[in-house]
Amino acid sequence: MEQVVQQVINWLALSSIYALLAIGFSLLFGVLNVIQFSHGDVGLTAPFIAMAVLAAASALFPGAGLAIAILVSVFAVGVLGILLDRLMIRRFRTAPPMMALVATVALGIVLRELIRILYPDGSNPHPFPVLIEGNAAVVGGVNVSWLVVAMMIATVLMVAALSAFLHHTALGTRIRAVSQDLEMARMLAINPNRIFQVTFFIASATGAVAGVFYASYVGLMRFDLGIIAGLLGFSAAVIGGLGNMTGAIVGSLVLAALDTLVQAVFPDGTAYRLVVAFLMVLAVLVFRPAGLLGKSVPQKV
């Protein structure tokens, strides 16, 4: 029984991280129709920024240094997303999809190498602190840490806030208008570039929260963590239906459940978790290319 409860807790924790990453992928694809393959690398710069800010923040604000460092890192990554869009990604909006895909893959490599080179001893893993110490409760004989509780609550609140923003604010309505029909949005005097910037900020900042949670959950940060985190977030978005926020959440739950099950059931399951996860992605692409909740859109040729 204890093992079952522990695996459920692991499932919920991983689902929270995957969901935040998958939402960013879906939001960017839904609005820009571009797969931002460096999204995971952008989000996973947040732990490095947070640790760089922490030293100064701790001296100025004892006891609140980590919280301030995290807030600064989330905002900084949101701004980084805007800068990357303005400097490079916007140049590929009207280009063939393959060009944008290759460009964002290359961008991810650049970000990882910059961290490795510029961060002190960047090639090696660095410890990352637990955001919230202690246990919140004991369920079935298993301790549930405050970190896992905070991750789940933060994910639910962020998803609810983002849904409310997209459906009940004027700016959110403009974002949905651009995602549905860019040319019609232009005719209605909506500035697409402003919408793209807001979208990049929201998606990148959401990815930064996922990056901080991921680093705290595993207890370390590495310059190459963004590769796996990004692939898992993208896989969750594809399983649920790329461009569909609800689908991103469902895909995250499915992918995290599969990930947890493989590690729990199979000997040395950690070594095979990615194999099984990506086999699931392949199966979805073969039998339901639009994803579990996505809808196929017919095109006239």
Given for the second form:
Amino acid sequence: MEQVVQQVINWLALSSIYALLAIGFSLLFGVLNVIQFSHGDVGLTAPFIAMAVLAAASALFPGAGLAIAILVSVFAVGVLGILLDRLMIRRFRTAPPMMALVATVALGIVLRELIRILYPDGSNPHPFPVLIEGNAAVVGGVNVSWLVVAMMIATVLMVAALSAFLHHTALGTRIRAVSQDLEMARMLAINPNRIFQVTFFIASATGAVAGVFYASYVGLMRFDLGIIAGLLGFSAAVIGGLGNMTGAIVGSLVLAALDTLVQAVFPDGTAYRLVVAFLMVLAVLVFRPAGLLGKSVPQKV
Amino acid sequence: MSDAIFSAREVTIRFGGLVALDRVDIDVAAGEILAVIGPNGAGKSTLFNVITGIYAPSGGRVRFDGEDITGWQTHDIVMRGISRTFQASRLFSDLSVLDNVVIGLHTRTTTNVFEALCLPSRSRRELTWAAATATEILKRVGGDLYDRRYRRASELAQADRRRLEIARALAAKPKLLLLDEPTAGMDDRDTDALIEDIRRIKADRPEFAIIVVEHDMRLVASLPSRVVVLDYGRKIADAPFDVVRRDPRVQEAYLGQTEP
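Provide the structure of the form predicted together with the partner chain, given the form predicted alone shown above.
Zooming out: every chain and molecule, the one shown earlier first.
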């Protein structure tokens, strides 16, 4: 029983992280028609930025240093997303998909290596603090930490806010319009560059929250965590159906369930978690290329 | 023409070696309806793409409402007062009928991204205004649009889709409306209804100008005050329909083929 409860908690925690990354991939793909392969790396710069400003934040705001440092890092990563779009990714929107793919993969490598060089002792892992200490409850004899509770609540709130934003604000409606038909959106006086900026800010900041959660959940940050986080988030988006918000969340739940199951059920399963996770991705691509909830993605990719 | 709200002078477009538009002059006065006709590939859609800034002309100037808009970005041109519909349906099919019109109202709202984040009450007020205005527009345009305003645009019948596209273009309160083959794919009854719709819109706002690219001769004969004929990128006629119809060059290039 305790085993089961513990695994359910792990599942939900992982789902939160994957979902926050996956909705960013989906949003960016939907609006720009570009798969932003460095999205994971962008998001995972957040813990480094947070640690870099922590000392200053603690001095300025005693007691709330960590919270402020994280807010700063999330905002900074959102701005980083806008910059990357402006400098590079936007140029590949109309280019052949292969070019965008190579370019964003290369961008991810550049980001990882920059962290390694610029952050003191950047090649080695660094500890990352638990965001909220202590346990929220005991369920079936298992301690449920505040961190996991906070991750789940934050994810639900962010997904709900994003959905409300996309469906019930003028700006959100414009974003959906650009994602459906860019040329027509321009004919309605929508400046697509503004929409790209907003989309990149939202997606990158969401990825930053995922990055901070990820680092806090595993207790450490490392320059190359972005690649695996990005691949898992992207896979979750593909499983659910790229470009589809609900799909991104469903995909995250499925992928995290598989991930958790493999680790829990098979002896030494941890070693195989990625093998199984990506076999799942392959299976979806072979049998349901549009994803579990997708409608018509293949002609876009 | 001195009172022209729109004028194109010597507009030329080259795609590699192909000359899609060859020194074309077009004037439209405020309140006028101008038809542009010509065989397939004559440069009609290219002309619309130049006017709306999708293509920058290789030569020539485009003036609109007292300003030289040559080479402007599409969204700036639309902001200035030119709206357009496309030949193929370009509705946002996943958005509701109402939201399709709300988007068209974008030119008339002022809240930008940061104001929307910092002053949510103001952006909410604007959204309420947009929804109410869009509802009014749908009521006036007619068809089943008003009753189906919360449905997805993809569920509409062909004639209503075309109506909705026109409603969306009108939402921006343009001074010049470009209609690209509005009757394409319509039967006679729908075409008659569309001609009536356009007449009603004109009656509401007599000052605004329309350029319509069209193949349907009934529409061309009944609506416009003037007809421009393009052939291989050149303007070969510019006169009232009755005159154009009797022009031997036009008959050879166009009418002779479709109305023997």
